[in-house]
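First comes one chain, alone, set out as structure tokens in the form predicted on its own.
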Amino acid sequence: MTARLLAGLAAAALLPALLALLPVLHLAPNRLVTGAPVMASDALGAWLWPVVALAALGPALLVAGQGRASAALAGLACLAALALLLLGLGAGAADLIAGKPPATRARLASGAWIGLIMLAGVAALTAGRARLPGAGFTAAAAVAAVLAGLWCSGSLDALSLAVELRIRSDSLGTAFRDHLALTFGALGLAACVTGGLALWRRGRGTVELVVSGVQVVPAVALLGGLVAAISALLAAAPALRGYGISALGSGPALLGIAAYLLLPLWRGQEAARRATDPDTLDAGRALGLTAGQILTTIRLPLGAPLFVGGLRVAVVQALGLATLGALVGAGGLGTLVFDGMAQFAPDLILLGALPIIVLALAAEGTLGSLEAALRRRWPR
């Protein structure tokens, strides 16, 4: 046998291994317990043995198989897994809590995240191999239709996750709403503020310096000073708060994460500016160039793709910091993870984090895209 040949029967292996060994629900008698661990073989019933021939299918076909054709069938058969994975969960959770008291909880275990993470995985991975449009974007695509389709079924329900997210649906959506509002007021200011201080020519060093030692300080304890130094500010000029300026809530939490989003759009804003050196700029105007076409011809093409660059880290770094807003009353999802911590509740946890975590991920994948576009429509 190759080595191809056994690193796909290995990987073909993995998830019924783990299937095996790992519990994939927990059943508890509220929502502040761990509980009970429930084996896949107890939890998924009828539907274990095609999930885990799927599973296996999907791998060994995308590692052994050849050319376009053999990935997009590995893909259809992990996403058929996924599928049947989550139905299997959904059947499984319902008929534990079936005849329960109300407050019983079914909640996906270890196995279930390992293995619904590794068929997405493979998929995505499928999706690339097949050399399809978007190959990303497309893969995430086809894991939201069938997470979507089987919502609106109601075969998730008895879930704990989707039991939380019915009863918080509409703070859920006050909460996004929210830390999309911080995420990109702080994303502005640092904007306004780095484009500002673009036009100090002799401070370039000093503005270095300054935006790379506010990383130093951790994030939490400077939220902690801003909110004193406004409360200062406060008592010592009370009249500010008929302007609407308060020591808690969505001022802080703006101003801290704006000083961390400074750092990439200054480094991206001056990388931009460095990536046309003096003499292209000279020859330019020796071509007899204006200002305006010297702008869009030359400094834009050069510098676009390393401003998009700084951009795409700062948006990143942005939906994270925007969790600790909860921290000084600015809301956001942080608001339901914290909660979620306060009250040992892993799902309330999960139902702030995972919003986050695809926030990112989507923004990560549009930025690097429009990012590896700009270095293809004009290559240095």
Given for the second form:
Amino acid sequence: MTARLLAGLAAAALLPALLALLPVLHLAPNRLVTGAPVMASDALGAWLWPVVALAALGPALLVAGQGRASAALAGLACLAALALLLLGLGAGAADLIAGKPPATRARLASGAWIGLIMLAGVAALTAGRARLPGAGFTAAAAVAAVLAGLWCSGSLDALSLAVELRIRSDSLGTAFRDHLALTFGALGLAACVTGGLALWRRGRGTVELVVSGVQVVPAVALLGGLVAAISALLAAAPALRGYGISALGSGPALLGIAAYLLLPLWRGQEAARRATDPDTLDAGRALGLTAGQILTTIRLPLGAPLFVGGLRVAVVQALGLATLGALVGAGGLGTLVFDGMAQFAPDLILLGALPIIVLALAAEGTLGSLEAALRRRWPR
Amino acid sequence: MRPVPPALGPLLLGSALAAASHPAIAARLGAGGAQRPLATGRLAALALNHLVLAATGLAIVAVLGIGLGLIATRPRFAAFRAGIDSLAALAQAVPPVVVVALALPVLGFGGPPTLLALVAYGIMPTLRGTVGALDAVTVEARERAQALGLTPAQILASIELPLAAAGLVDTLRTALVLAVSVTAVGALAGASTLGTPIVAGLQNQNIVAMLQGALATASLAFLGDAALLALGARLRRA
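Let's see the other form, the form predicted together with its partner chain, since the form predicted on its own is already up.
Every component of the complex follows; first up is the chain already shown.
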């Protein structure tokens, strides 16, 4: 009992200590410099004490409390703390940049980032503890709803990320669509190749060797090599240019990304194929099942979770690798990231990086829970 | 007939790629575009820098990843296992380019953001691999050692680690390939590695330098893989 209380007290002290020690905002004269740190006591103003109280209450209840009711209460406290912290930061940023030149930026600093991430993480943990249906999704939806509500009410408009987003909303939209097109294009290409290779029964050993050999080649090197190879090809046969083949652009990016996706997809389908042992198949045939019935009643249920597991790894990898597509001029969210790195503009880097992280986490979460659901539906 | 050692394939491939990255050969391979091959000395300096950065990252990742893996497999920490698995999945979802990019404003240009990305991206797979390798040690082996009266530390040193050694080397192989790959990405943050000629070559259409960088990076990855494969084969025989 005492140990539980002590742990609860420590959990309660964590976030307030963080807010007391680390700056929550940086006030910079323009978008390219880091600027002067602003502490929570100056930035949050009247919001400080409600935020601190709720941020202490949530984690403390999660650690020290027992049962679903206290977990649900902890989750609500975390969500409220998250909302109030963002509201306070938005208001503080508006106060800080009021009356300053228009280039002035108020940027979220380390304390704010760590605080926001920890509050969202604790909210996710409480959703699991409260045994809500689809705990992760419920928590993610709640956090997204808080963000959307604050965004629509305009209370975040003074933060530098929102300013950058307003300037770049068009190019962000294009980059987002390009990113998804690259990801799913490469996924489709890799799936077709894997399907073809799966039919080549005798070459399994060779395929395994080549497909895992590709993984050793660093992605930057493969993309560079592909561009070099295609431009050598075009120099040897200039007529190919007429068919729209070019050394830069989405061609090498699609090929390069697809090459890395072969391994997870190949392993997934191999595992799914091996999941049914010959005895089970014999038993099915002896019962008089047709080939189609064997596929739907034996092979698919046994193999599906394993294949979805491979697909999950492939989708997450594809979303990350598509970032590098911008290197060879294929567009995508990497364009914003690399532009931001070249200009040393943190807001632009974040504008490209945050959607990539959110997309990858969403893919991981969705396909991961599909995998788990398939396993529950057909236990082995 | 003696079986072919598994390290032979990557060794030969790595040496061939290294030879192909020599300016004379690469200039022949990469026709078209600008022809400004990197001199051998510059390429060797970049390779050495790449190697030092990747090796430092790998050493940190190995110590932290295997160390945390050893802690996580102790019975009293069994409750954290599910947490480690989901944390590893989440950490893998953030691509290394993004880690490098996010670390850039905080740590500045060059080596530090690359090293951070190396550690951030490599540690969870190593931790998960270590846990997997130690889990593969059978309960019977542990119980037999316990029955002989060995202390937990003795069981770890003389039963668990030797039995898990091959699995640990496989984990390190994955970490090494990741380290070489992430170090190449570090060129985007201004670290001078073998990724530098690739990135610069893409920007100013210097196809030969790009090809040299790509071949040399791939060669480094295959040679490192060969070294660890040979180590793993030795440990399996011992």
